[in-house]
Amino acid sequence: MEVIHVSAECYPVAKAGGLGDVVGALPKYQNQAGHIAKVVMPMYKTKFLTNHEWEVVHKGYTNLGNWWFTYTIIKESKNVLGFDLYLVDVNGLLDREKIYGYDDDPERFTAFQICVVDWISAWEHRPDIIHVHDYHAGLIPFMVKYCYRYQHLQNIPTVLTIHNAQYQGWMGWDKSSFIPAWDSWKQGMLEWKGSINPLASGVKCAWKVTTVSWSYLDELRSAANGLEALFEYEKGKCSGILNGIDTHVWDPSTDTYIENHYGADDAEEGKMKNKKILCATFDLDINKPLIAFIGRLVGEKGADLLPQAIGDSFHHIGRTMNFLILGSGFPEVESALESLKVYGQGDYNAYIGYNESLSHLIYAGADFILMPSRVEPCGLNQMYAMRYGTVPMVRNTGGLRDTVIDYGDEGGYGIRFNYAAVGDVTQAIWRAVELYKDTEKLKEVREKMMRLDFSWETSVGHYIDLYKSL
C-alpha cells in the first residue's frame, strides 16, 4: 500500500509542535511494517535543507488565482529519515525561515496544496491513500473531488488527521479564486459560518477523519472552536487513533542528547546523574524534587497559570521543590516567568526559547513534568517523560486522560487533576512533593511507567486497518 502524507511540519526538517513529531515518525513505522509511506511538505529555509542532498523530481506550472507560477518538487536523496521526503519549492512564497506567522499564510498554504495535487495528478500511477494533516492540507480532499482539472483523482481515498482543531485556516470568500476552478454548486463543502474554512472542508470532504486520541474526538463534539455541530454530524466517519512516540529517538539508554544513559533497572542512579547536570547548570537544589515544564508558553498549554502557581506553591507549601521552565510563547508569560528569577533561591529557573538537546536532558533529569493544558489533543510530552521515568502531572483532558492513570488509583503511575486552575495545579505540586518523599512508592511508579509501551507499532496497525477499509 502506498500512502502519501501531506503536512506543514515534519521533524527534524521543520517542527513547531506535535504535528511535526507525528509526521516525522508515523511514515517511518509504516514503511517498517511493509508499506510505502512518503511525506511532502513546503521547502522552508532550514538547516536540514542545507545539510542534506536533494534531487529534482518534478517541475510544474500552475496558478493561484490570477498569479501563474512555476514550482519544483525536490526529494531527499539518501532516505535518511526512513521514508521518501519531498519538498515543494515556490520561489518567494514557501522558501522562508519560519513555518507560520506571515500575513500571506493563506496564500502560502493554498499554493502548497495546489502544487501537491498538481504534482500527484502528473504521476504515472496513483497512490493508494492521500493522508492530509491539519488545516494546512485540509483543502486537498475538496480539490481532488471538486476542482475540474483534478477530478481524475477523485477515486483516491483521502484521510484527514486532526492534530489540533483550534487552528482552522479561515479565509474570506475574496480568496475563493485561489482554489483551481471548482464546481460552484459545491460551495457548501468549503464554507463554515460565512468563511472558507479549510479544516471544516477537510472534515466534510475526506473519506475518513481521525483525531490523535479517543478522548479528544469526544471533546470535539462539545469544544471545537466553532465546529462542534460539524463533528457531531460527521461522527460516523471519525475515529480516534492515539499517537505513538519514536522509541528510537526517545530512549534513555541510547539518547545521543544525554551523557548518562539508563534503563528501567537503573533509573534511580541514571536520573540522579542527569539531575546533577541540570541542577548545576540552572543553580537548583539537587535535594529537592525537580518539577519541569516543557512547551509553548501559551494559554492552550495552561502556561499562563505557571507564575502564580509557582509563587503560591512557594508560599503555601514552602520552598521544598525546584521548578525549571523551558519554552517560548506569549510575551507576557515569558516576562512573568523571567521575573520570577529574581525571587529564585536555588529552586527556580527558566530557559525562554527552544532547545531540543535541553529538552532531552530535562526529561532525563527531572522528577516530574507538569502539563496543565486547557487543550491537549494527544500530548507527546507525557509519553516522553514516562519513557524517561519522569512522573507526569497532567490535567484530565484529551490524550492526557487516555495515557496517564493517577498513582492513587489501581495500577496508576502519574498525577492527574481536573481543572486548568491555579488551585488544582498547586494541589498537584503538593502531591508531587509528597510522592517524592515516599522513595519506595516513587521507585515503583517510575519502574511501572518505564515499562509501558507507547511505541508507534500499535497505532500504525490501526491506521493500516483504516486505509484497508477504504
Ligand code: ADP
Second form
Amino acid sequence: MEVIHVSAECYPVAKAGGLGDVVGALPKYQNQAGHIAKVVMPMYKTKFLTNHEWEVVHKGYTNLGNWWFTYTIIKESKNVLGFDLYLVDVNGLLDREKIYGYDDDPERFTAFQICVVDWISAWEHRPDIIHVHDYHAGLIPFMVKYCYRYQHLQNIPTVLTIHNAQYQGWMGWDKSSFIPAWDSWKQGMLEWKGSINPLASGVKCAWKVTTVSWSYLDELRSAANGLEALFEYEKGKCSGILNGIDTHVWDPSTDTYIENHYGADDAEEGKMKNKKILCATFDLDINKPLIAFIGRLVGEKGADLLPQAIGDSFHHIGRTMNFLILGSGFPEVESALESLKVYGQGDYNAYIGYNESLSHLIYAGADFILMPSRVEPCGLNQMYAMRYGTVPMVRNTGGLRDTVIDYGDEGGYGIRFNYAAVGDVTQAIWRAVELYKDTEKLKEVREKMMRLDFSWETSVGHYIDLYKSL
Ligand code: ADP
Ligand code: GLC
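For comparison with the form predicted alone, provide the form predicted together with this ligand.
What follows is the whole complex; the chain from before opens it.
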C-alpha cells in the first residue's frame, strides 16, 4: 500500500511539538511493516535542509488566487529517515525560519496544500491513500473532491488525523479565491460558523478521521473549540488510534543526547548520574525529588497553574522537592516562571526556550514529569518519561487518561489527578514526594513503566486496517 503523509512538521526536519515526532516516526514504521509511506512538508529554512543532499523531482506552476508562482518539489537523496521525504519550495512564502506564527500563515499553508495536490495530480500513478495531518493539510480532502482541476484524484481515499482540534486555521471568505476553482454548491463543505474552517472542512470531506487517542475523540463531542456538533454528527467515520513513540530515538540505553545510558535493570544508578548533571547545571538539590515540566507554556498544557502550584507546594509541603521547567509560550507565563527563580533559588529553575537535547536529559534525570494539561489529545511526554523511568503526574484527560494508570490502582504506575486546578496539582506534588520517600515502591513503579510497550507497531496495524477498509 502506498501512503503519502502531508504535514507541516516532521522530526528531525522541523518540529514544534508532538505532531513532528509522530510524522517523523509513523511512516518509518509503516515502511518497516512492508508498505510504502512518504512524507511531504513545506521547505522551511532549517539546519536539516542545509545538512542533507536533495534532488529536484518536480517543478510546477500554479496559483493562489491571482498570484501565479512556480514551486519545486525536492527529495532527500539518501533516505536517511527511513522513508522518502519531499519538501515543497515556494520562494519567499514557505522558506522561512519558523514553522508557524506569520501573519500570512493562511496564504502559506493554502499554497502548500495546492502545491501538494498539484504535484500528486502530475504523478503517473495514484497513491492508495492521502493521509493529512491537522488543519495545515485539512483543505486537501476538499480540494481532491471538489476542485474542478483535480477531479481525476476524486477516488483517492483521504484520511485526516487530528492531533489538536484547538487550532483550526480559520480564514475569512475573502480568501475563498485562494482555493482553486471549486463547485460553489459545496460551500458548506468549507464552512463552519461563518468562516472557512480548514479543520472542519477536513472532518467533513475526509473519508475517515482519526484522533490520536480514544478518550480525546470522546471529549471532542463535548469540547472541541466550537466543533462539538460536527464531531457528534460525523462520529460514524471517526476513530481513535493511540500514538506510539519512536523507540529508536527515545531509548535511555542508546539516546545520543545523553552521556549516561541505562536500562530497566540499572535505572537507579543511570538516572542518578543524569540527575547529577541537571542539579549541577541548574543549582538544584540532588537529595530531593526532581519534578520537571517540558512543553509549550500555554493554557492547554495548564502551564499557567505552575507558578502558583510550585509556590504553594514550597509553602504548604515544605522545601522537600525540586522543580525544573523547560518550555516557551505565553509571555505572562514565561515571566511568572522566570520571577519564581528568586523565591525558589536552590530548589527551582526554569529554562525558557526550546532545547531538544536538554529535554532528553530531563526525561533521563528527572524523577517525575508533571503534565497538568487542560487538553491533551495524546501527549508524548508521559510516554517518553515512562520509557526513561520517570514517573508521569498527569491530569485525567485525553491520551493521558489512556496511557497512565495511577500507582494506587491495580497494575498502576503513575500519578493521576482530576482537575486542572492548583489544589489538585499541589496534591499530586505531595503524592510524588511521598512516593519518592518509599524507595521500594518507586523502584517497582519504575521497572513496571520501563517495561511497558508504547512502540508504534500496534498503532501501525490499526492505521493499515483503516486504510484497507477504504
Ligand atoms: P504537543 O505536541 O501538544 O506540544 P506532545 O506531548 O505531543 O505535546 O509533544 C511535545 C513534544 O515536544 C515532546 O517531544 C517534547 O519533548 C517536546 N517539547 C516541548 N517543548 C519543548 C521544549 N521547550 N524544548 C524541547 N522539547 C520540547
Ligand atoms: C498534538 C497534541 C498532543 C499530541 C501530538 C501528537 O500537538 O497536543 O497531545 O501528542 O499532537 O499527536
